[in-house]
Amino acid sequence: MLETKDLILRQGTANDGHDLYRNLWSRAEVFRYMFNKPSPNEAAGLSRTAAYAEMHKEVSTEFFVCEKASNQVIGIAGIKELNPGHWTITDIAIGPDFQGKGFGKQVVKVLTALAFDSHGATTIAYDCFRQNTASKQLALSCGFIYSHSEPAELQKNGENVTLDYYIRNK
C-alpha cells in the first residue's frame, strides 16, 4: 500500500468493483487515449475489476487508487520493470469526476518514488498518446523529460496514433 496526502493506492479486490464501474471502466472519455475500450455494461466491468484484482495477486506494483475522503476506489495505477534499472509507468487512469485536483502528479510522484526508492530504478519512462496533453503537462511538471516519439496502432479499433516518451532519472 502507498499513501499520499489525498489517496491510498492498494491492491485491488473484486470488490471494487461497482467503484471502478461508476468512476472509470464505464467513462468514454477516459479511454479517449487509452488502448482498450470501456465497459460496456456493469457485469464487464465487475468482470475487468475481477481480472485486474487477480493480476495484483501477482504483480506487487499495480494499484487501485482510493481517495481518502470518499473512500472510493476512482482509478488505477502501475509501474513495471523493463529491464534492470529502467522502470515506466503502466497505467495511470483517473475518473474524470476526480481529476484537475492534483490527484494525478500525487500518483505520479508515490510511484516514482516507489521505483527509485524501493526498487533501485535508475530511470523511469512516462508515454502517453501525443494528443493528450493534460498528460504530457503532468510528465513535465513531475520532472519528467520529453525522450521520442513512437507510432503505435490502437489495439481497439486499429487507429494509428503517435506515443510520446517522457524519462526521468534519479
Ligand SMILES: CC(C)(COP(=O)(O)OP(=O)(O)OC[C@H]1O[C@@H](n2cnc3c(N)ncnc32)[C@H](O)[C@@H]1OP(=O)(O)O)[C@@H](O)C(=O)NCCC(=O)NCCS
Second form
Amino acid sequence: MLETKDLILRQGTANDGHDLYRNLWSRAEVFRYMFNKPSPNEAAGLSRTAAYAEMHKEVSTEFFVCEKASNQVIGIAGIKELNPGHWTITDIAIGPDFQGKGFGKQVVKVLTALAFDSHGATTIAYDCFRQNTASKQLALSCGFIYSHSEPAELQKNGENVTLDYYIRNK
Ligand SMILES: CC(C)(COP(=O)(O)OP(=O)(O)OC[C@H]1O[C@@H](n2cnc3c(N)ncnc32)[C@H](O)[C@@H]1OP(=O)(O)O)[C@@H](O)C(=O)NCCC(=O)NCCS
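Hand over the structure of the form predicted together with the named molecule; the form predicted on its own is what we had up.
In what comes next, the whole complex appears, and the chain from above leads the way.
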C-alpha cells in the first residue's frame, strides 16, 4: 500500500467494482487517449474490476487509487520494469470527477519514489498519446523530460497513434 496526502494506492478487491464502474469504466472521456475502452455496462465493469483485483495478487506494483476523503476508488495506476533498472509508468487514469485536483501528480510522484527507492530503478519512462495534453503536462510537472516519439503498434478507432515518450533519471 502507498499513501499520499489525499490518496491511498492499494491492491484491489472485487468489492471495488461499483466505485470503479461509476468513476472510471463507464466514463468514455477517460479512454479518449488510451487503447483501453470503457465498459459497456455495469456487469462488464464488475468483471473488469475482478480481473484487475486478480492481477493485483500477482503484480505488486499495480494499484487502485482511493480518495481518502470520500473512501472511494477513483482510478488505476502502476509501474512495471521493462528491463533491468528501466521502469515505466503503466496506464494511469483518474475519474473525471476527480481530475484537476493534483491527484495525478500525487500518484506519479509516489510511483516514481517506489520505482527509484524500492526497486532500484535508474530511469522511469512515461508515454502518452501526442494529443493528450493533460497527460503530457502531468509528466512534465513531475520532472519528466521529453525523449522521443514513435508510432504505436496498436490503432485507436482505426486511426494510427503517435506516442510521445518522456523520461526521468534518478
Ligand atoms: C492524465 C490524468 C491522469 C491527469 O490527472 P489529474 O489528476 O487531472 O492531474 P493533476 O490535477 O495532478 O495535474 C497535473 C498537471 O497537469 C495539468 N493538467 C491537468 N489537466 C490538464 C488539462 N486538461 N490540460 C492541461 N493541463 C492539465 C495540471 O495543471 C498540472 O500541471 P502543473 O503541476 O504544471 O499545474 C487525467 O487527466 C486522466 O486520468 N485522464 C484520462 C486518462 C488518461 O488519459 N490517462 C493518461 C494515459 S497516458
